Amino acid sequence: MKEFDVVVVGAGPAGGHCARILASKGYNVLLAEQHENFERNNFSSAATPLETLKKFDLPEQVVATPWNKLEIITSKITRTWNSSEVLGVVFDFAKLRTFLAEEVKKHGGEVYLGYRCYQNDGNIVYLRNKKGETIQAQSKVIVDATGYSRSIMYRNKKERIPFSKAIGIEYLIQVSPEVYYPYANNLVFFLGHHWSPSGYGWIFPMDNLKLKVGVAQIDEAHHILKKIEVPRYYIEQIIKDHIGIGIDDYHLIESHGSIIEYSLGLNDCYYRGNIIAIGDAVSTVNYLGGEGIRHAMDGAQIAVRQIERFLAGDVKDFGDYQKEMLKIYRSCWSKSEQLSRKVYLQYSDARIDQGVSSLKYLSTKEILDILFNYRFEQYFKGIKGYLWKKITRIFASFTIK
């Protein structure tokens, strides 16, 4: 058997970061990962701003593409901002999970790629392969980096509280220059019945001629459309309606979807003895735009300035890890929360319209800062420009008769 100061289960962004962070400061770190390479499951749009790169110390080598250009298109309406500078990139989410993985392994730490936790008890976690080869570890603190299915935190299923879940899948697509060309260094997001009813779609460019086309729509019944086609009929509708393109002219290169289990004003299991969830696991992940990467890097420093003082014996438990993450993400998350329930399960396709119509008031920046920081008040400020618009209007037919 073999002993650990840490072992993480589960090599995504909050993993793979927080098993990064804990090796290169000289702890005894173990990384395991169910899947064999980072190739498979490689499901993440990955677009995120141009800073997120320089505060997680991300290099070059993790990004497909940048982009500084960003429409959102409805079923009538289409808005776009753009900049001369580039306002963010795409990760290449298998290279982002390697080279985290990789840094663990160059600051002492050991990963084992092909490893699922079958059981925990206490302090010793049991992994598996499909060979049925097993590795029993020792370790002080055990981080549920598992994603939604939370398999350390909850290893009773019936344990679980209830969780919103919401569904995605996305095609990695070949194109022709001609078609690439105009979504290169662009962000295209589809909001609205004809494109994504129950939630929102995208198209992302890639390197190479490649192009990420997605739908991520959320498990419940809508209030108005008594019918949802599945994900993948949209994907197909937005390749064949907005791109343009038919099925013998691009080559799809893979598919690959995943779940998010969400917990509603984030009553989620933070830890429990010493284990500590983080990522997905404890519903890092925006709810409205789906964004995590970020988010699950930040919570991942988060828990590793408390699992520094667990292990000092500063603590007993992680309950100041807990206080700090809802701190951080309640508030904002639950206006996420309730923003994304009425756009995407209550409102009709006209008033969706009406909303990203009022959008065109807002600078590049003040969309920016909805999209990606949250701040809704930018929002509000758009509503107000298409109210006065409108009101300036009326007053003026009243001149003109």
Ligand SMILES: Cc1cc2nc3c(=O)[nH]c(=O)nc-3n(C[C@H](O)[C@H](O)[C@H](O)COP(=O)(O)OP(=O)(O)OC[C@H]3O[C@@H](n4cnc5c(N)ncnc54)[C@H](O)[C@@H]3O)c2cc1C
Contents of the next structure:
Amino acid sequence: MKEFDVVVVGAGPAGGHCARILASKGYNVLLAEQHENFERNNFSSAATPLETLKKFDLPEQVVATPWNKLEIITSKITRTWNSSEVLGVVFDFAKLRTFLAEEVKKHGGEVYLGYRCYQNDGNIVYLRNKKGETIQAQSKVIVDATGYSRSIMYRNKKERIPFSKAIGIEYLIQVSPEVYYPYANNLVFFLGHHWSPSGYGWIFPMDNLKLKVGVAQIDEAHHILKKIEVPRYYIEQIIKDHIGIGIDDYHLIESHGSIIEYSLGLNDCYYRGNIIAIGDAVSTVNYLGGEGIRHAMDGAQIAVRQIERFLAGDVKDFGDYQKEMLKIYRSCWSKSEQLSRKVYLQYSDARIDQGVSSLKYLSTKEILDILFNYRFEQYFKGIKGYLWKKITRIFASFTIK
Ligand SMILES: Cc1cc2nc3c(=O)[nH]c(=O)nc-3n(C[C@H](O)[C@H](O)[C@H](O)COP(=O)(O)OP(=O)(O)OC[C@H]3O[C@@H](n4cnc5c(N)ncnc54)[C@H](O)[C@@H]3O)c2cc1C
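Following the display of the form predicted alone, present the structure of the form predicted together with this ligand.
The next block holds the full complex; its first chain is the one shown before.
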């Protein structure tokens, strides 16, 4: 049986980054992933602000395209924010995870692709590939980086706590240069009952004239709408009515998707014995727009610090990791949950139009603060600005008379 300091199960952004740092520090690490290659579950639309590249030391090769424009579209309103500078990038999600796994190997760690962890027992992890070949690995620490499935932390369904479930589906389409051009460098988000009730939609640019068109829906009843169509209906509506092309005008390269299971209030199990959970396995994905890559990697870095202390015998459990994560995320994520659930599941279409309309008084920096730094006080500043302008306009009309 092979022996490791740390076995990381799941080679998403959280697991890949965690194993990469540990391997670079000289620990004996195994990164195990159930898929044989990263094209197999290339589900994420993978947009991120620019800081992510520098913060996690990521090279240009993992970037599909930069963006410097943001657009929010509702049933009646379109709001746009521009910058002359690059504001962020859309990753090539497969290349990002390939890079992280390569880094693990470069630093002397082992990577088993195509191996699913089907059981874990104390210090032993059992892995099996599609041919039925099994490997047993012994490890001082086991990292659950299996995303929403949390398959190491919860051994069976009965143990699982309740989660808020969302489904995200995306089309990767190839279009002509004329169709592509308005979307190059542009993140477009859709809100409201027409485009994407119970969630949001998006068009993100990729390289080589490719666009990602997707919709995410929370799997719960809408407070106003009785019937919601399946995500594909809204994706095809965005392609037909917003991009303005018919089925013969684009090539559907692939359609992919995944599930997000998020613990409202962050009540996830962060550790049990020598198991520590990171990334989506502890709901690091933000509820507002499903941005999770940056936070999965951030959480991995925090986990590494505690894993080192655990391996050195300085701590007996990962309680400090849970404390640190909740200190960073709980209050901020809770505001995000509350706002998102109102917009996605409760508000009338007119109210969503009105809310987005009020954002016109915000600068590009302020809108980035809402979407990527979750500073919702900016939103209320926008509403105050909107009301103030309205009052001034009414007042002006009286004084002219
Ligand atoms: C449709 C969609 C669009 C998104 N768009 C964005 C976006 O634009 N920007 C952004 O920042 N985030 C986005 N996200 C969220 C982001 O992709 C996730 O938050 C992020 O991938 C979480 O990383 P992770 O490593 O925790 O989990 P994952 O990326 O889910 O990785 C978990 C890995 O574990 C493997 N695994 C699971 N079980 C086992 C097992 N038993 N044995 C071995 N391997 C196993 C899985 O195959 C997978 O590779 C999106 C999510 C979805 C669903």
